[in-house]
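Only one chain is given next, in structure tokens, and it is the form predicted on its own.
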Amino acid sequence: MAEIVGGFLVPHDPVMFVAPDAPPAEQAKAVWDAYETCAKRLAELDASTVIIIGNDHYMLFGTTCLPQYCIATGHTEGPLDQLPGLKKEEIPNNEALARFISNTGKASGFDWAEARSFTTDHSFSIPYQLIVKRASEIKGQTIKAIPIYIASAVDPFITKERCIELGRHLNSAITQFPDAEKVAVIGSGGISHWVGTKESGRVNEAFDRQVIEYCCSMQVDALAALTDDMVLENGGNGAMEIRNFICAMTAIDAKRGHLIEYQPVPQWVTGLGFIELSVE
């Protein structure tokens, strides 16, 4: 039978590449050091696939279709939008998982949009990436990746409450598939930032650390009971994948969070936050 190892909250920063040396390089330095020790301790954790939990940025679903989860089933590659070191590439999806996990949810209330052939953007590619595919080359062992995308960045967003029951159909899910998989969830997403918004560079600080208290002591509920008005005026649009966190903590079912590094980089429009979410 399968079983959940572990998981990861983290950013998913394209500001990074595109602009590496703009913020002081001490603090530049921590960040792309913080992805390290998460590709580190992914290795230690022997975690044979990875579900990244992240969301469309108006590029891969556009206006004419916001589906409110989608599972990747199929070939996969990505990113659609690369960038200087993040380069387009063919990604070892565990499609027997993944169609696992999308007909238990069909025999359980959950209604997957399913993906046969994905691309995927930025918010998986980045984790996988710097932390999944680093972690492979660690182990000497390709680890195996399923894209998960939830309606956490465009409305009509998927409802904090869902991304729980999600989460919890999830955890089922995965321990429920037969085969021999070490599995870890990351939930991939920015805390404080706005995006194309006049306010975009502001970070607040205050904000990302109630997040991140929340993250580290497993208050889910606390999480997801920060209304929309209160994240979008304190956090700001982007700050709306805290949906991702929720999902994925919901799904590891951890026991608790240890904070990795904490950067607030105006430089970078983002609040960069690495969380490592325990089982044990």
The other form holds:
Amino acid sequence: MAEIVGGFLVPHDPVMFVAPDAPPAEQAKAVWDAYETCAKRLAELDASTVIIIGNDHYMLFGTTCLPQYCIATGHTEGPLDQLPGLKKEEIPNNEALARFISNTGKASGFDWAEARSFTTDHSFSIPYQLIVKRASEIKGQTIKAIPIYIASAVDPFITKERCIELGRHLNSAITQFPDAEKVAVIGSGGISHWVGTKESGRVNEAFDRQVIEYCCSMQVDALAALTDDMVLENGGNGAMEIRNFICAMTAIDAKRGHLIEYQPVPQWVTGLGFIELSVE
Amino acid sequence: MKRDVLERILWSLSVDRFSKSKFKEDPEKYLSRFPLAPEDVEMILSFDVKKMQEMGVNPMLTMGYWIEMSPDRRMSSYNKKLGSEAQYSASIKG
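Mind giving me the form predicted in complex with its partner chain, seeing as the form predicted on its own was just shown?
Next comes the full complex, and the chain you just saw is listed first.
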């Protein structure tokens, strides 16, 4: 049977790639090093598959169809939005587990939108290339990766309560999977950032620290209780991605969180937090 | 104009090569296939991203549209259009 071995909450900030030298060098190094720390820890967890919970940025899904939650069950490549140092490539999806999750959902009230052939965006590909692919290099063994996209950046937003339910469903489905997989889950996003609005460049460290506290102490309900109006005011439209955190924390059924790194970087328009989630 | 139609146009002009090409060839002709009032056409052609956001358009689309289609693709100019003096800008495209 498959088991869940842990996971991470990490950012997916494209500005790091577009303007790598914008922040002070020490601060930039701390952020890049945090990804490397996550990769090393993932290799130590001996994960064979990683599920990355991210969100579209109105690139992959258009006005003709905006899924609440979508899983890639087949061929996967990405990212669509290539960046310097983040080029499009094939991604080794665990199609059997992805289909199992989708089919399990149909029997338990979760009608997944399925992407049979999928192109990711940076919300998947940044943690994939900097953590999962790097951990594969460290291990000398391919770690597969399944993209899950939830509606965290484009309305109609998935409710935070549904993110909890979806996470519980993921936990149940993964642990019912008959193959001997070791599965890690990454929640990709946050923390405070304003994307495309006049507040862009603002970082709210107080809000970020509150989110980090909730994530490290496993206060999922407190995180879910933050109203959208509060999040938009204090964390920006990008902070709606705490939904990805909520879903990942619940999917892992994490017992504790450990802050790896936090850097408020206005030059990269984001409060960048890295948390490891442990199952014991 | 309904926000939905505007978002459809901006999304197409952000990600769809065919739409981008047709818009560059003849923007008025491209926009004529959508149910737009003359002031809506003017808003799109003048890249009035502030007005678009006031109508409820997702800022990721106004930014994507600006980066892909505006003559001046600089984010500093985008910020000025929004009435912002922001020094730093998110860019979801390389």
